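For reference, the chain that follows is the form predicted alone, supplied as structure tokens.
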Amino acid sequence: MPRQGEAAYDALILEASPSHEPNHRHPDAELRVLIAGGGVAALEAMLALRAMAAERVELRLLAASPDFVYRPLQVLEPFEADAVVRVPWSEIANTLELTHIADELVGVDHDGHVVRTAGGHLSEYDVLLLAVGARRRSVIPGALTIGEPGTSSSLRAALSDTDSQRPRRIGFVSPPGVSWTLAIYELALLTARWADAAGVDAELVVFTAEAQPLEVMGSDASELARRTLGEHGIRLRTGTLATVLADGRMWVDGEGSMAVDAVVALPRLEGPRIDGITDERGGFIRVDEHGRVQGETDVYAAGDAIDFPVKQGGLATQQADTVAAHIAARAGADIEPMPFAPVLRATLLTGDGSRFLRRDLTKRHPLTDIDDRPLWWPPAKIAGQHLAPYLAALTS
């Protein structure tokens, strides 16, 4: 299995298929842009297109969910019931003057410029943006999975069980094949803080397949994570495989089995399944440096659905901005589209404040900036150019 760590990312070079020149339109002609998906890439793209192309584009959103959900704050849910921000798509649609189609994309007819939905409807487009995200797969049977319904309440229940005479032992697992592991460290740190404040005797252990914690962010970030976990009394096992056994036990590579009260794990992400785009096995979507789907003229993709190796919300917004600029130029806006140039920005919630991290993946040997003061503004969890100020205004 290829290592997903620092050395691999030091040598990361973006693959780019030959790009296409934007097809500029008459300024008075609206380009019909259909965006499929309901996450951060979709919302960032809509905001960017409104900012760059304004009335030159007719925007439609195809998303089954009634709400936009700001998922990075899900790690707070076990301890703050209303932590996650949810904004109705109807409110966003009114603000951005777009049409929301409450349905799910299942197939694309490239020749006819039509998409098919789960509800059996057809919708035409001039340009299609696939921001459908990835499929989340629970890979440790018996574990609670971050982001899945019931995980927050089950973790809180395991911590609050007062019948046990021993410390509550909770395992936090990042399995192989997960490129962005920040949430597992945050949840462990937030759990430690809650347990300390509640007077709960808890033994917390993080098991990760990474050679170093937060490996994709570089050695300085790894040292920060290791030190912060230690300061909160959290044990760390790196380069480790772990799974859940029956009867309240888990098996750990190199240690055998141990009793646990709960195990929380990150999901593994898999590519979407879209007729006309992916085969029956799914797979991540290959795009060029401007986000155009390989071999297609009018179909773009951004976010976790594409084949970029790191799946992270901030990168998804950068990909959406790249696509939006290319589409805006096609619509006649005076914009020079630039290729995707990934910069990782992350906020680590430690339970005692936040640490801000930044790493430029376009450099062969990137350094990591770390500060307890914001390295971007507004200091949102996802540093989207348009998303962050938009959500800040909505929630202020």
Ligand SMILES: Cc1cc2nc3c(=O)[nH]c(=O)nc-3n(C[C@H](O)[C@H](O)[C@H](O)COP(=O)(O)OP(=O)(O)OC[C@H]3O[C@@H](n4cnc5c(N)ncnc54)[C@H](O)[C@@H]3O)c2cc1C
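Positions refer to the first chain, counted from 1. Quantities reported herein were computed from a predicted structural model and do not represent experimental measurements. For clarity, a rigid core is taken as the largest C-alpha set superposing within 1.5 Å between two forms. Compared with the form predicted in complex with the ligand:
- Taking 2 Å as the criterion, Thr117 does not count as shifted between the two forms: its C-alpha moves by less than this amount when the rigid core is aligned.
- Taking 2 Å as the criterion, Thr278 counts as shifted between the two forms: its C-alpha moves by at least this amount when the rigid core is aligned.
- Positional change of Gly150 between the two forms stays under 2 Å at the C-alpha, relative to the superposed core.
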Given for the second form:
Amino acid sequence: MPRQGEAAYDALILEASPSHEPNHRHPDAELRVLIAGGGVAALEAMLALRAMAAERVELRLLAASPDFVYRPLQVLEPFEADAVVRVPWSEIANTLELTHIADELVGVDHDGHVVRTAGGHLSEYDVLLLAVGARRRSVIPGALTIGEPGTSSSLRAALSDTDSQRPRRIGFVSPPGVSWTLAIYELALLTARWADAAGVDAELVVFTAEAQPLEVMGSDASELARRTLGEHGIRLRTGTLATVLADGRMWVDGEGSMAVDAVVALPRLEGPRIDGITDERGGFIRVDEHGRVQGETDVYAAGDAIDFPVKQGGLATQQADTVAAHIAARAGADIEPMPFAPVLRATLLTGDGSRFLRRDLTKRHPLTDIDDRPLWWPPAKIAGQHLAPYLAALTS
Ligand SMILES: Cc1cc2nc3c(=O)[nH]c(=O)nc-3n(C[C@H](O)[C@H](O)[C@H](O)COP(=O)(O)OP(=O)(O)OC[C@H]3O[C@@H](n4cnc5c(N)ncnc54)[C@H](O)[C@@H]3O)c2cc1C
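Let me have the form predicted in complex with the ligand next, following on from the form predicted alone.
Everything in the complex follows now, all chains and molecules, and the chain you saw is the first one.
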């Protein structure tokens, strides 16, 4: 029986060069699943699909990077070389029996069930999952941006320049429109701990557009963040809008400027804007409760790319699991797909240990559990049901 879109694919393939994809196809595979993106949502989806649908699905991953990069540990990078976990996709591809296509998605042809890549190839699918994350925009001209190459070394250099007689003053900024702000508080706390241990006189100030720190985690979490920052001597300015860093001064709307040695900011996230995919506010992709792209039958999306108000790794993995269950059921697995039910799980690295926070967003008035002991296991920063044990086993 011809597969969906085969004729359209045949027509299109004449105009593009062949992709020369290595083939990991299982003879019994029912459904060809193409996953675009190489972050936690993509990896969780592939792990979940293998767990739920085993050989019923053929998995192909379209990701330009040669490695899977575990982003939350970037906050440790200025102080610990090799803190960030990287796993080559080739290694993951072997264990999960998937095909890695080292290329980037640029467009989707729904009717033809094919995607176009930056390398000029076409790749067909029965089911497509868009897990391409968000685009990150630096919003404070002159400032360093978390996660960008060179930020860790520049922050470290700014802290280590002890020629001047005055304390090193570093600003940490969470601009408006950022929903997962934890990393900026962690980076400030870890900087305070490093400066203390290294005997560096540092003055650290956090400027956040949030009315309360860690607002999305609830008032108890905000109180914890305030207290912990205070205990480490870090000043906190809430409801502020830092605009530009110029001539060693950071400008804050309505307040004037302050001399600083460096400023590190979170990036603002924007939607991926993929040709052929209708997007919503800010370019993010609108999906239904099972992660299916609005108006589409065979295209799904999960993670930071979708139009969900909180962008967080743990939620990205839950969205990926929701999608994987729906796809597995379509492939004939004995699974009842459940709608996305978000629960926030966060680990705050304080410099003196970790605090575990959990908040069930499906509740009308959600409370936040906070503990020094893990509230989930393994106690990973991104609490993906399949991802966390998989990475724990790989890195142990
Ligand atoms: C410093 C920092 C600390 C964080 N700490 C935490 C934390 O402690 N806990 C937590 O839960 N979350 C944390 N987050 C947030 C978390 O990292 C993100 O929410 C999560 O990575 C989103 O996962 P994703 O797979 O949707 O997107 P991403 O992780 O952004 O992955 C998207 C991938 O797709 C690739 N891609 C992009 N475009 C294309 C394309 N067109 N074709 C193919 N591939 C493409 C990208 O290169 C990337 O590899 C942190 C984020 C940062 C920056």
